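There is one chain below, alone, in structure tokens, taken in the form predicted on its own.
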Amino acid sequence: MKNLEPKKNCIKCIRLSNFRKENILKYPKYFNNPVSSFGSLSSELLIVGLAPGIHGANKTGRPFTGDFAGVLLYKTLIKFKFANGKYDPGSSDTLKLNNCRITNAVKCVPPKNKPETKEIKNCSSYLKKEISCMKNLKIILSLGTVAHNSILTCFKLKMKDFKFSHGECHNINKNIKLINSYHCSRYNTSTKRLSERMFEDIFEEISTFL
């Protein structure tokens, strides 16, 4: 659909295009490009993640593929029901998902995985985008701060009436429900801040809406 997604080699944010060159050197058998949602557009669950990672979506051009995030984000739907098939950190696997779709805020691998606030908005038109043209969107799940934020400003609401917390449900409007969780990454789970469970606790109270 036009303008769902970024132009192949996209130039919007100088900084992300300049780095995505250079591992294009580093590593020429990498994606390196910006990186497209994964599932149906009918579907009624969003995922929302924070930016490709430099050794996960960047290299296998599929969100959350390839790196410890995606292993416990697609273990959680297969458990779920919200995927089926088998996953493979290569992406060459029989995995497809159900009723679920998954995106990022930023579409390109930022420097530390810390994209600049203009970098953020620069992609908020293909989230917002994304969002509209999802007619049976019923629960948006932002993993981390940026892509609750980034919801929020799609819907024009304002941060302060909607902040984040992990495990709190907000209420969008009236068919659309935001809910929060720490995002899925190694690092909150090896500090202890986001278990298995609970991001299984997470699915559940999906579940039960959907």
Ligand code: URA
Given for the second form:
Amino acid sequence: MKNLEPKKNCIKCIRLSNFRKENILKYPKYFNNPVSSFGSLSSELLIVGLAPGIHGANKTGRPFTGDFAGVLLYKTLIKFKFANGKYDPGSSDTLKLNNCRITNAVKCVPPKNKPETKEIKNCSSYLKKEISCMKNLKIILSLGTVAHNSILTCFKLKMKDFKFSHGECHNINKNIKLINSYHCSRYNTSTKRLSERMFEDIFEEISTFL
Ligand code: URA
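Same protein, different condition: the form predicted on its own was shown, now please give the form predicted in complex with uracil.
Every chain and every other molecule in the complex is listed next, the one we just looked at coming first.
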């Protein structure tokens, strides 16, 4: 499908493209490309993260795979039957997603894990296309405010009308709900901003809608 994913050598964001070149030299065995979404376009649930981690998704080529955040995310997805098989960032992974797709607001690894506003904007065209292709979409789960705001941009909605708040469920239109969660990052879990229980509660809520 056209324009669903950035080209391998996407140069929309010069800073990210230069960082990619640096990483190719530094970590030649890593994936080092824009990381494509994972899961079927016919899913009812879309999970939107921030961006690939340098030694995680940027290494393995699959969202949240090898990242600290992926441990909790995939464990929870398995628990709530949105995934089955074995999650393993190494070689014995057999994980399959069920009725769920995972993407990132920014597809390329950003320096220091922080995409710039214009990079988020540049990449939002892929998210918009992805959402428009998901004909069965019922729930979008935003992991953190960057994902949340990027989703609002796709629907031309205003941040002041749809404030990010952990656990909040916004009606985006008659078919689609947007649920907010704190990002399952190492920072948020180690500072106890997000506990495993809190994250599971989000998936309980999602399961009641699907
Ligand atoms: N890895 C990803 O792919 N996305 C995130 O948001 C964090 C880690």
